[in-house]
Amino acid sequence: MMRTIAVAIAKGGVGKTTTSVNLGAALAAMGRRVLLVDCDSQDQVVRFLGVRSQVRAGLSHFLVARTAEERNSAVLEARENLWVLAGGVGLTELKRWLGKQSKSDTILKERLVPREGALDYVIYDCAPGWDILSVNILCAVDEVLSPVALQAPALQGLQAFLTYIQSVQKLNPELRLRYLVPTMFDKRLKQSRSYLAQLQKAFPAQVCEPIRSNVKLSEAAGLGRTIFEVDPEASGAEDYEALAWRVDQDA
């Protein structure tokens, strides 16, 4: 059965796109068929994967397209078993368009429906803001994975995001916070260890093993490659592979 996951939290700079791209790549390497949906106007997913020059259309085109052929043309194959719907500045106009539609909260759920058996995962890389597209995403998924940088502002962002989830659960009762992924973990720092302990105490079932601070993750993004393509022995590769195994075993 296909799983739908929003990588989301009400805070920027915590590793959402890094997590979306490398989790998706790790699942694809395991033979799972994955669609990454970039829901941010900065268009980071295709940049992180080095396929920006190949993009001809994206999510905004997909949702307003009238035919299956038009919609399919927006989907880009980035790697084996890994496809992308790009974001970009077109999402600004898309949000205005969504606001003019009837039942505007569920358009994404109604239109982004892969053929049965075509995909194992649809992973949405979400922007940190809160708007009509954010509501659409949370109405379209069953699971939320929240990267939480082990820093005070990120923990505050998590608290705000939990209220968003609760409000959308009135529209989508199936929605649940499934995973909390601590990022930027440095075991040498007392603060980092303390914030991790706080998360584990408050959310014992949802907290995953932390993603350690690793400069290779930033280098990989800058090169338009996944961490597995840059340095498969790096701690970042080990951590995202472990996260992928945990997520996949929960299927």
Second form
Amino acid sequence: MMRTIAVAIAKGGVGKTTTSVNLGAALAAMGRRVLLVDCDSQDQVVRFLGVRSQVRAGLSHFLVARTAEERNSAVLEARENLWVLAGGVGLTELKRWLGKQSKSDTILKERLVPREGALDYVIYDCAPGWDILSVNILCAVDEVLSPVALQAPALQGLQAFLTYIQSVQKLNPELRLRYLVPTMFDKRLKQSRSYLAQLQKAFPAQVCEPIRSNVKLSEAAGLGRTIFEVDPEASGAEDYEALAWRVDQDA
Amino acid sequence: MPKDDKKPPFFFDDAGLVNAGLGDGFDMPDAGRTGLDPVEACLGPGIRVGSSKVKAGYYLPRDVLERLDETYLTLRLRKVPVESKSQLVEIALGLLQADLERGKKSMVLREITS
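Let me have the form predicted together with the partner chain next, following on from the form predicted on its own.
Up next: the whole complex, starting with the chain shown before.
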């Protein structure tokens, strides 16, 4: 059964796109068929994966497509088993349009419906902040995976984001905060260890093994490659592979 | 890395597709156009600082809004050169004010006071 996961938290700079791309790549390498949906106007997923963007491709084009052929053409192949619906500035206009619709909260849920058995995972890489597209995404998914940088502002951001999830649960009762992924973990820092302990105490079922700070992760993004392609021995590769196994085991 | 000559995947069929040509996607933005201006993307085409028109927000029942959509689409289908739903609302408000000027004979006044 296909799973729909939003990689989301309102706080920016915590590793949402890094997590979406490397989790998606790890699941794809395990043989799962994964569609990454970039919901950010920064359009970074295609850059992180080194995919050449195309004019009539991406989420905004997909949502306004008139035919199934147009929709499928909006999907870019990134790797074996890994496809992307790109983001981009068109999403800004799309949000304005969404705001004018009568059923504005469920348009994504109603329109992004893959064929039975076509995909194993649809992973939404959410933008920071909170807007009508965020609500649409959380209405379209069953699970939320929130990366949380082990720093005070990110933990405060998590508290605020939990209230957003509770609010959306009125519209989508199936929605669950399934995974909290501590990122930028540096075991040498007392603060890092302390915040991780706090998270583990507050959310024992949701907290995953932390993603360690690893410069190779940002290097890989800059090169348009996944961490597994740049340095499969790096701690970042090890951590994201472990995360993918955990997520996949819950299927 | 992907090859350029590959066919698109077949992930999606017609489920959840906007009705071709009509339906609620009638006034959707053209997501495929290039050179989209970031300010226009946020504010809407032609709606800029200094514009003579401003976006107004009022609470209206959903069915009223749906009727407005329907009226707009019906007029477009009949090839009536209506520019936008905003134009319809503007005309309706003009008619309302003209009606109110009729004093006791005003239908609007009668509706409000009944």
